[in-house]
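Next up: a single chain in structure tokens, the form predicted alone.
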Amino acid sequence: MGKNHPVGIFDSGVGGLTVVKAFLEQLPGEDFIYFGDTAHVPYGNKTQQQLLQYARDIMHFFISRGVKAVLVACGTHSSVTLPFIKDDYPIPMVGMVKAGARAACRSTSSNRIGVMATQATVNSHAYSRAIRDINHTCQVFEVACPRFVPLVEAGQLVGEELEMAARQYTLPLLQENIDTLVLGCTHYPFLSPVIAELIGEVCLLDPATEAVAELKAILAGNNLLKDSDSNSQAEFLVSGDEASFARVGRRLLGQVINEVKSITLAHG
């Protein structure tokens, strides 16, 4: 493992994109090679077991390819696995839920925050226990929001069914007077505009870019950033179908995504 080895990156499907995009923004030299589990979308009603085995199978994989650390661009991954295999692999880990934590907590000033998320997220309360680690006054208040994910996996990022589902899941945040959304899956980015009319003025908050400079500095600490100012060598493999992946990824990154693999993994 060294500088010049790639950053792993994955997710469920084409949710990671979106951190993917505050990556290149952040570490535009930074080699990476991104994984969308595509064939075991979505992750949000999967049990933890089935989870653990996906992490672990994808991490084998990672490890296999020598990359020197991983960022985990996956709500329920960073919920509901990371905390039980960051300490198995000799690599840095970083996820998603304690980077949105800090972000709302510095956001808030009613200490009132809504998390938007998958169900398995969402039972986990890992979003609640971050939050309420950095400032034990906070109320959060969680919402399952199981069709966000198949929408974005089908492109649909307007219209009426979409609509629907987003006033269903934010109305009871707004209830509750938060002043502060942490889109707690990264596949929810890409409904942005039609959340953001529905919540006015209160703050909604993508962990991404908290996260890709944790990992920033992690890799800087450990004398891992890449010395070479070229553009970043990307690879985009998935489990699933590359066809709608490439597809749907290409209206959030446009043509960084050259080729899309389908490969299956080994169990870890």
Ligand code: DGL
Second form
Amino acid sequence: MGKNHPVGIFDSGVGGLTVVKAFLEQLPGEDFIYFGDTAHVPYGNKTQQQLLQYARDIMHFFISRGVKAVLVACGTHSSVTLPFIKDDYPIPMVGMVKAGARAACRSTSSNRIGVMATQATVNSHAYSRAIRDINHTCQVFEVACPRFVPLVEAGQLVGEELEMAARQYTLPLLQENIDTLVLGCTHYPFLSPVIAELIGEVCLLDPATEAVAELKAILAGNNLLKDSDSNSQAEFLVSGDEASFARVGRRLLGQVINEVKSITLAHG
Ligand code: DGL
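For comparison with the form predicted alone, produce the structure of the form predicted together with the named molecule.
Every chain and every other molecule in the complex is listed next, the one we just looked at coming first.
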């Protein structure tokens, strides 16, 4: 896999597109293959065994397509499977958790940090560990937000149901006097306007910018940045329904999503 090969990017659905947005800003010439595992969304209620199988199937596919690196654009996989599989493949893999933890530690002054994430991510306490590895005086308050992903996948980015859920999830964090809130699931930046409205002065953090910066540094350090500055070639693949992915995805990325194909992955 050489420098002109694409980067593989994956998530359970449209969430990873919030990371693609940062990717397009920082690595505009790079080609990429995006895989949305919509046949298995939501990931947040799956077991570690299930998630490991999905991750291996996706990595098997990416390796067969010759990707030069993988951006794990999913907080759940970054927390639950990446630590176990990252040494199994001969290419760099970058996740969201360490990046989010670094950004949170830079942002906080009270050392009281909130994390909103999926149930699987919260159960793993990966964010808590990563933040406290950097600054052990930090207190980390994690809240699982299982109602968010189905709403985002359905394209419901405003409305009463969403606002009620957001109020329910932010309240315990505000009661802990956090000064920084990490969006620990890549679907949640779709909901930033609603969440920001509820948290006032608290700094709302999307780990995507930091994760893509890490990927860029790794590509540069391994002489894997693409040669030409031609426009990026993007491929969007899903394991479920193409139409709803395209509809919701275009609300964030517009016509960058020109075509979406549905594929079935072989077991890796
Ligand atoms: N967007 C993913 C994450 O960051 C997966 C969410 C889900 O499918 O539950 O955790």
